[in-house]
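The chain that follows stands alone, in the form predicted alone, written as structure tokens.
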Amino acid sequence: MLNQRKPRDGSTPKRDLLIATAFRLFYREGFHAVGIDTILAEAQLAKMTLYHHFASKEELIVAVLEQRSALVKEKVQAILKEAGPSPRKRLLAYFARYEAFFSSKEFNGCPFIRAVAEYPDIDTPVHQAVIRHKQSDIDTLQELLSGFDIADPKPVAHQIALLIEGALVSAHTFGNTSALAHARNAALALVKAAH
């Protein structure tokens, strides 16, 4: 525990710095690898500046995900945007975002399948936090699915984030370029086996 201080709402130039930098490094090399002086050495902050934004080592990661999560989500909902009102373009472009992703040099798996891995329980900070980023994932497929003619699209939107969540898994364990595509075939295949 670095400090009792409770964490001050709203966003400054130096913590969205220090979150930055603390997601880079993270990502990179691991939640537990990367300790406290690393980043701040790395974004060439204080650690008082630490100290004014976070109570914990901990607290910063929760902030790094919830962070990562809200990222995600903007990227997701314009991306949906643009794809227009047709529910399959729609299905589609959400994939399309994923092959984006695992095509691009800085993919090094699924960073909150990672933070899970690190924090195996399930009552941590951490734990939930990734929790509820997943739920929100699967929460947009269920909204998406709701524009095909399915009677419950809630099974089927897990079972589409299910393959995702597959396929993450295994672009980086195995450097499979196609599993994502996989998973898209499949995710249609669920959609027409559903209506």
Second form
Number of protein chains: 2
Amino acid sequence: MLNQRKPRDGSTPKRDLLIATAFRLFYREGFHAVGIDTILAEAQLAKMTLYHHFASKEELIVAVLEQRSALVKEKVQAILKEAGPSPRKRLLAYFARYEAFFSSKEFNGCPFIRAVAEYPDIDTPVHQAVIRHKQSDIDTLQELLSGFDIADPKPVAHQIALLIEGALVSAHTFGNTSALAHARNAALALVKAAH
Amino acid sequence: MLNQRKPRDGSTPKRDLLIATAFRLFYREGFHAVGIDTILAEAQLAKMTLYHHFASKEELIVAVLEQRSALVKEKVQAILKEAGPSPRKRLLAYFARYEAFFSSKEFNGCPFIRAVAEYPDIDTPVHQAVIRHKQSDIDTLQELLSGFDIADPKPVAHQIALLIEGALVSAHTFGNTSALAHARNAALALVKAAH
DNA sequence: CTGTTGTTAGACAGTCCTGTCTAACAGTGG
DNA sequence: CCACTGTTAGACAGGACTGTCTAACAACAG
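Complement to the form predicted alone: the form predicted together with a further copy of the same chain:
Every component of the complex follows; first up is the chain already shown.
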């Protein structure tokens, strides 16, 4: 068996496999609903491998969320870069990404919102990881909106963030109907009204 | 011990106590996180009392959500009645109710959204109970908006519903900041823009 | 009075959960 | 070559979970 390098971000093949497998199962069924034994069986890893990389299940969950957050940020930045300089095109590209997410067959709501639902206490590490991610979401949106001719883009960014959160929840609850289209229409109306 | 009448809605003192206690604990900590033993200890009831009224924990959860849904609907109807005929006043009263909810010290997000997060599969009875509630929420909003001079109030109702869902999630995630104010401002802007 | 229903306390089965520990092995760095 | 790290399989402890069952009692209906 190959021994693993130790890059400063702590990424190793087994660790990554653990996180990927854990995410898939947690996202499908829920954090409390999935036990570590299930994850280990699915990933075909031994229990000590998990407890070598993480001190507890909770730490694994935090790592899962952080990895997912990094992945999402990367993807969004790539899409915005591809969309070019037009603020309107950038905003539409931003929504288009969600559209793809919503209609993927694995879609099961927002993993971060679901994490907060299962770890409602704000002081828990899991909840804190979600806060970090959602804050960076809002920051991205604000930066995106600063391209428009709006006096104060900050409140608009927050409003659109609410629309997207709502669309994520609504699409999951009702099984993916027209939530995102409503959110996009409302967002465009708000941007227009803010001129 | 007093024997209990059996009204057609199935409400009895012990059953109600079970539901109320279960709601409090589920809402504070989560559905999977709270065991029935904890609920029974808190309510000071025997296990057989629970399984006399409900076939399973899941059935108890459904009953909890249905009771909560009825309670919310009742409250909203009362508030709208009190607000009088002015559509704008009614909408503001609607938001004011959420404001009170958000700033209550027990606030811990939306119990229905959290239920969906823990029961992500749409085919489960719990998830279905949430769908029923959220649909009636949208219906109420649509009726409320039909008072305005709007050509098609339906999409606006959906948009405002998204804002409120988003505000519920955001307030819980970040610990109750300005989410609802943003939602209200956006809602008023959308109503204005729809004229 | 008698039968029925709601209730109680507690034992119990059977499963699942997290986390620890051991013993053995493979590959790498020094 | 030796020490170290990552890994494996599996046993294990200790607890928590849902749901069942029993035996006894209380209140009411007929």
